[in-house]
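A lone chain, given as structure tokens: the form predicted on its own.
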Amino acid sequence: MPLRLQRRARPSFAMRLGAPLLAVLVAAVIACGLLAASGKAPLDGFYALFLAPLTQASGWADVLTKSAPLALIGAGLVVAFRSRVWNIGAQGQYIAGAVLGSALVVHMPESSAGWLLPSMIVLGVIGGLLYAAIPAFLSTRFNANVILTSLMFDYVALAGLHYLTFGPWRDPSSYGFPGSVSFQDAASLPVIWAHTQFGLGAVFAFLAAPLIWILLRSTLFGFQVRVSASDEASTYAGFSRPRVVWMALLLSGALAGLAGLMQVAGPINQLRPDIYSEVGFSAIIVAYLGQLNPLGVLPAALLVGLFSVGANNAQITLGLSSSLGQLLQGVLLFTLLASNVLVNYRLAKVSS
């Protein structure tokens, strides 16, 4: 008997929880199909992608380290997206925070002052915040599309990063390789898991999601974010839409900038042109996989981080493409969007 989509009387809470799980399951099945099509044993590929990184402590540390900036940026994007402010520029804001936060080290490479690292953190936040202020101004002043302006400035930030790391900020002793001077201990976040890259910055990143959850549930701004999902309710409540746009973009930009600083002052300890590329775009998937819930961002970030580490492991052990992780993220996004249809619709039989 043929089926059709029928709108539900109200969104399904069960499907809201089940849609991400269904999306992950479908993405895993598709991944096995892709492995089989490439001539690899699906079970071997599944093990290399999803299980092998979790069989050793170092693998867990790598997953947590990869997940931390995703959780931090994703928590900020939840605020923006729930405000109907479509900030696609987290990648550029991430780069802006990394660049501005690194400026002190580049110009004072030998400094061991105690104020150096706190100042870098503040500059990282300011860098992301200011870069997000550009699309906020263009939107509220000229009604420019936030999606287009924030996305376009991603590429401006990337071009600026390449200019600096290949040009005036390149380490003179690097034998021509792009990148700034290596950060001294005074400019680096301490490692808290010995013999790994998992540091204090990652711990702070994972704390952002519960703090954002509290912000959305217990503050006036959080109430404005929830109400702004409806134009009529927002107008009735007397909230200023431009103010919500500014606040949402500045907050998400600040967290993205902080993530950029924590990356260069943590696992990398250097400003390089490849500072975990595409993390800002991956964080968009994390935000939606977490169903735009700050607490849901945490398991979503861990899953996407596992994809990244697993793809690297599959490249080494099975000779698969290094782009496999990004391919799986794209598959996961599309399966999630398809699964989310069942939140508001259900399959119903068509009577003859």
Partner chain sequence: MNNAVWISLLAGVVVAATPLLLAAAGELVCERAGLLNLGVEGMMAVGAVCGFIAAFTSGNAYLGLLAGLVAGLLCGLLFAWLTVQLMADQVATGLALTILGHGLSGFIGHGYAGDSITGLPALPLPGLSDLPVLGPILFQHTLPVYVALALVFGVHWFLSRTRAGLTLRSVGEDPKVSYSLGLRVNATRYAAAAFGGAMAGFAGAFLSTSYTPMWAEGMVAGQGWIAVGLVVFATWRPLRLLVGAWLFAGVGIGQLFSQAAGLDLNTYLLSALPYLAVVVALVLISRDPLRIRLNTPASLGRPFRAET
Contents of the next structure:
Amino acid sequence: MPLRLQRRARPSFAMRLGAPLLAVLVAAVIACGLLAASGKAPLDGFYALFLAPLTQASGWADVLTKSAPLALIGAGLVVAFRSRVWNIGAQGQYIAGAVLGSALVVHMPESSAGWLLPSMIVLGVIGGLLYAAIPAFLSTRFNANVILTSLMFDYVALAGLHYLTFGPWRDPSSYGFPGSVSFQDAASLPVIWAHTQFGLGAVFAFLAAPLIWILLRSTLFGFQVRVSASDEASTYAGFSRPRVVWMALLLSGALAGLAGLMQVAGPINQLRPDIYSEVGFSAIIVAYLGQLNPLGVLPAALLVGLFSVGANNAQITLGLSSSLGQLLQGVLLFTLLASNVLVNYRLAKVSS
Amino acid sequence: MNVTADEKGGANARTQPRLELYGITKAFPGVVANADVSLSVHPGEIHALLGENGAGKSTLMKMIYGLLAPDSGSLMWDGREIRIEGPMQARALGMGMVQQHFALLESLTVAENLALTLNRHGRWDPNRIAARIEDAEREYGLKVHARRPVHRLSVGERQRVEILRCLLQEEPLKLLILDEPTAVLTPQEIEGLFAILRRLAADGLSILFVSHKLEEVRGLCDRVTVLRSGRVVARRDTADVSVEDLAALMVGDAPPPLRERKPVALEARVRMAVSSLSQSTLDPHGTALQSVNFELRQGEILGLAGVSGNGQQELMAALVGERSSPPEAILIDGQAVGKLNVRARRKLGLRYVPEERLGKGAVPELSLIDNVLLTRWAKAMQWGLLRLGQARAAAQSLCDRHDVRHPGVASPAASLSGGNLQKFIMGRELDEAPEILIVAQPTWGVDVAAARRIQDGLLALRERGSALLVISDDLDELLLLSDRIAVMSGGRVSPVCPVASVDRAELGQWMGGNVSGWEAFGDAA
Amino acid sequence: MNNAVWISLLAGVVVAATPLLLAAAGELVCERAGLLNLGVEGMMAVGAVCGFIAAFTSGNAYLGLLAGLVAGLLCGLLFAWLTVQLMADQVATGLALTILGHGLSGFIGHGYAGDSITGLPALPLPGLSDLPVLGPILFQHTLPVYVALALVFGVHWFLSRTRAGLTLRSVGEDPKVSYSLGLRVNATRYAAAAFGGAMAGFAGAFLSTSYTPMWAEGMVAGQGWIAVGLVVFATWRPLRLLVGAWLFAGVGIGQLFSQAAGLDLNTYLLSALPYLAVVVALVLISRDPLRIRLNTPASLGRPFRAET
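I have the form predicted on its own already, so could you send the form predicted in complex with its partner chain?
Below is the whole assembly, all chains and molecules, this chain first.
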């Protein structure tokens, strides 16, 4: 029986919740197919990918640790994307926050002052914020496309990170390995789950989402973001588009910068050339998977975190490519976008 | 209801009908647009489909032309039952349609637009296409500028291009559908169009003429089918029926009369003054403003007539603060406001209702609660937060007071019908009792009852002593509502004259771009 | 510098501009039909890895080009299925394609990193390659270099002089109107997306079979994004792609030459130059909002669905 899409009278709330679940299911099936295609037993692969990390407490801690920066950046991106400001440069803003936050430690590696960590956090936020200000300025002043400028600055940030970690900021006692000195305790966020990397930073990261939810729902800025669905209506309401562009970029940039700082002053404990590992793109997936709702970002971040821990796990136990995690995330975003058609449309049998 | 199928018919009835519809039904979520509609059109006949806004005329035409598929019913073409899968097939059968919103591509030239549908299977040869256009221009007396990009054409010229396209199409044209073709034309242009249509019909073309204007239907058409709420309520020969009868058939229960127009006992103080306002346009296909002057007084409705696309949108943007202008070009109560933004002007008591309702006057995907806040947010703030509970109550009472039918105030604005949405938007602005209200196309596409309500609201605001500017391309409505009236054409505004003393024909001349009388008139007044 | 150095520098620019031209010409056609496909980077990555594997397995680099083209085409069709059929957000779908392309290329190329192949042979054009100065700059290259140059002119001709090109422009300008005129909107968009994908895949295969005959993860290194930027820079006019592609390629080549010339500049910082050049070019070209608005295909990024 042929099916066709039929527009719903209004968007289905149930499907808004159901589409991500459907997407995960389909993505998991595709993942097993990929494993089978590369000559592994699909069920072993499925276990390694999605279940193994959850069989141990340390696995849970890993998933939470991985998810934290994604939830933080994702919450910021929700604001940007809902404003129709396509900030896809979270990667660069993340690096900028990490770099600026590390500057203090690099210059006073032995310091144990109490103000060190708070200053680093502030600098991390400022780093991401300033880095996001560049595309904001170029967009509002010169009308330059935010997608392209914010992304180009990803590559620029990466070049800068390499320059610093291979050059002036390299730890002299590192036997030639790139990277800064390791951070002392006074420059590190405390671990609160013993024998894991799950720290205080992660806890605060998960708090960002509900705060953003309140911001979007109840404040004037949140209202401006919601009205941004239509440019003309924003003008009619008397809102300034440049202002929304600035706010959306600064906010998402600041959160990305904070996430970068949290990682170098937390689980990584050092400024290294490999601190980013596509976290910016994963956060984009988290934002969409959460249906651009700040509260949806939380389960979405946990899920993507699980995917990436699981992929690492599968890489070790089954000898698969390290790209598996990224591949699965790509598949997941695809299946989500496809499932989302069901929010506005229903499948109906063709009458003929 | 007295439905009499036209069995005896005119001379046409003996021939094979070109198009017959039987029991066509079409429902959209929440509304039945057409119910059991039957209709027949003969060769050489000009058949009117009459009905008020929202009666289901456009939906029916789209089903004939293959843009929509009927839920049930059958369609016969030259006596054979067919199923039309899409506009491509409709054209291949020899149908042509001129839609209400022209189907022209703005950035392409006239020739390119016509070429898109010309000898689709033949060799691609721009020269031959140009030659065919010239032949057709001569044959039908439809003058177009083939090399001009469409965005530089007047509305009348665009319509000629559309008709020419139907005439030129590969399969000889047998049925021409015109959806509200006169809505955007000046009175003079309408006469020109009718002359062409009569000639085409005399050559054997069937024409389906969709309208809600009674005089036109009586003057042009042979037979008329009247639609009300999606159903056929009458079929008549136009010769046998008076304009009054048609009106009664179209509307059914007569709408409540318009609110009595009371004189306003206020001195004619100027609330808003525009002087020497000239401005380029930001829209690549727009019209620049050229030295616009007029005054808007308290206790009056000033009507601004004109075919849309003559600078109305640009003028509105400048008046309300969406675009800034030289400070002194616009005064509100003597204060220079040219540089003030929308928010600042709203604080001074200026409110407005834009022409586009869904997407500007309301955000389609947001709830009615949020849409109430769209122009009232400045008053809804407390400690930096929006008072959402209060907004919900405001939305509820707004809908109750203005008879807005809605599936709940938390549902999105897109779920409202056109008429209800316009009542919602107008109500939102009227309830704020603005000192100055600027409204574009207040009742465009709105059914009679809703239009009456909206017009009543405007008159009540006038009595209160507010100053109203109504911009519309419906000249009849402006003549009904306004105290004084002016015409906009080519980015310029004519002298303002009292409605009591205007000559309809002269206004029509002005709307058509003939501005020779403006200077002289200005001196006389 | 002497003439020989200049000539080899310019020849290097022409070669380095090739993947940009190929991908951008494809993306331009896609955008003129109203589809904004931000997945060029990912499609190039998939094209590169498939091209390399095919060339490696078969021993024929031309088969590699073909494989890359087909792989890119399939990616383009996937994009069209989501955005045309399922009306998914084009920006999100493009990003999804980029992420998927990165992951997929890494996944299937896992075992091939470090392998080497014989790259495409140079095909000097008889007669033309012996011209002084112009010969070595333009006419002593591998096949895709010529294809890229021809493609730009071909796309220009297609868009301005053919019925199909006119149809494609109409669909990009206003799909609703085009549909009501009986044009095949969805089919046109599918075809445009497939072409855009094929050219991106071909560009990727050029990288892995000719430019640097090898496979390494991340070898596309932002060139797909630069190609997207190039389309804006060219304000959607095919011939202007040439200017932009040579400009951006020139910055990249200049960076290599300055190193070769022993200038004391930091390699890491220099590697950021092409991306900064794109930003500067975008800023210069976008300053006039009216110009961008006039040239942008009016329906770009908006889904279309016929009512039923």
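Numbering follows the first chain given and starts at 1. We call the rigid core the largest set of C-alpha positions that still match within 1.5 Å between the two forms. Keep in mind it's a predicted model, so treat the numbers as computed, not measured.
- If you overlay the core, the Cα of residue 9 moves by 2.8 Å between these two forms.
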